[in-house]
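This document opens with one chain alone, in structure tokens, the form predicted on its own.
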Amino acid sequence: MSGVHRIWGAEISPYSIKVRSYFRYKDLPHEWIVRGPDNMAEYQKFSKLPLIPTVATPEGEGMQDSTPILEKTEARFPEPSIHPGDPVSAFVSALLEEFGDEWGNKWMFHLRWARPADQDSAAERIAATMAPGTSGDPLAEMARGIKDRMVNRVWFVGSNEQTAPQIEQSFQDGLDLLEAHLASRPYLFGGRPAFADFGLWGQVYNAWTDPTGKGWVEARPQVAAWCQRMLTPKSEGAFEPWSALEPTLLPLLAGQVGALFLPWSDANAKALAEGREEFSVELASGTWTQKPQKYHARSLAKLRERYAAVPDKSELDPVLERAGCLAWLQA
């Protein structure tokens, strides 16, 4: 189909629905393709790695990794922009987008595989996606295999006996902070979705599709409404100035990004650089111990490059300092 992007993904993938939400907001013609055995050969033409989402452009270019997909597409189709005009909001939005992708994924992935009800729900949905039309004992057997495999992979996001309570408390606190902020605006930066909305929403929405996460999100009606809104986001007004956002957005930035995400990211990057098999770091939530994660070191490097590229930091630095983020970005 000429002029149509194709998106291979799955509803249960937070990064896939993040990209789909973006394409819906930009009103870009696209085809949503649930990756499965019937379309695997075509999918593999555009994917260097066996990951979703994968996007095929109308020109035949393959794109992977949700953040670069949004950035490349935004460069080609800049209106309506997902980047606030003022430099403070623009950088904070990018920082929260990365926080959603990296730390928010800990919330979602841990919660999905921590309790039997969530494990069973997710495993059944993944099995149904992998083998459309399968039912009964074959589907149940496939779901059991997925459940056994995934429950043993929670270490990948740093979930273990020590960190599990910290992850769950961070999610509960994050939902409370989002509830307060979204009480007076439809999106994180005002009347239209920003870069941050897409990254953070993908994780929260996917948690909402699981039994435990559904209860947690629906206990915060403003967050639940945002989850629904972001499925097909529309502009309802302008971005707000940072002065209007700061009273309720700075607490999220300080309590989650400055106190947890960035110090964890820094410790993770240092552990990789030093070739360590495991690292521990003192966070505001307590001692955190896990195996280092390679991708997250690259994401921190990108954040620091983005910060360094801001030409005038005179307004931005005081905000980042108040949020406890500045030192980690200057490192």
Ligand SMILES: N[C@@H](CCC(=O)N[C@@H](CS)C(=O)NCC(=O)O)C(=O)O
Contents of the next structure:
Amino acid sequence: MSGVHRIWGAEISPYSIKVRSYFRYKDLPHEWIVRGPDNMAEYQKFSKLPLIPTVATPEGEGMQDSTPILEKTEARFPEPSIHPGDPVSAFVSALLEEFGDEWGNKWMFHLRWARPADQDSAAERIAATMAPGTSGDPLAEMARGIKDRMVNRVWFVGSNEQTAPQIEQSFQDGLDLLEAHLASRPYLFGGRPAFADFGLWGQVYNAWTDPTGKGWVEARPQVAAWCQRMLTPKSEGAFEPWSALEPTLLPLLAGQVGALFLPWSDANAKALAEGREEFSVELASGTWTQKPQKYHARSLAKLRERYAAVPDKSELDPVLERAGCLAWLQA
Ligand SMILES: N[C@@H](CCC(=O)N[C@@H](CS)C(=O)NCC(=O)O)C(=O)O
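Could the form predicted in complex with this ligand be given as well, to go with the form predicted on its own?
Below is the whole assembly, all chains and molecules, this chain first.
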């Protein structure tokens, strides 16, 4: 199909719906293909890794990894831009996009596989996409297999007995902070969606599709409305200046990014560099121990490169300093 991007993904994959929402906002013709046995061969032609989302451009190029997918597509189709014009907001938006992908994924993934009701709900939905048309006992058996496998994989995002209460508290606090911020604007940076909205929303929306996460999100009506709005985001106005955003966005940056995500990410990267099997770090929420996660070291390096590339940091640095983020980005 000429001029049409193809996106292989799944509703239950936060990174997939993030990319689909972006294509919807940009009004780029695209076909959403739920990855499954019928389209696996075509999907594999464009996928270096067995992950979703995968995007095939109309020219036949395969793209994976949601952040570079958005960045590459944005470079080709710059309007309407997802990057606020002022340099402070633009960097904070990129930082929150990364925070959503990396830390927000801990919220979502932990909560999805922590309690039987959520485990069953997610496993059934995954089984249904893997074997469309299957029902009854065969579907239930598949779902049981998926549940067992996934429950035993929560350690992968750092969820364990010690960290579980910290992850849940961080999610509850993050939702409260988002609720306050979204009380007076439709999107994180004002009247239109920014890079940050897509990253953070993919995770929060997916949590909302699970029974426990649904209750948590719906206890915050502004966040619930944003979850719906971001399914098909539309411009409702301009980006706001940083001065208008700061009163309610700085607390999110300080309480979640500066106090938890960046120190964790730095410790994770150091542990990988030292070839450690496990690391412990003191976060504002307590001691955090886990096996290092490879992908995150690369994304922290990218974040630091992005920070280093900001030409004039005179307005940005004091904001990052107030949020407790600066030292981690300069490292
Ligand atoms: N960093 C990647 C992460 C992609 C990812 O982890 N995708 C998950 C689903 S959310 C996946 O494909 N897992 C294996 C599978 O579903 O087969 C991105 O941003 O796209």
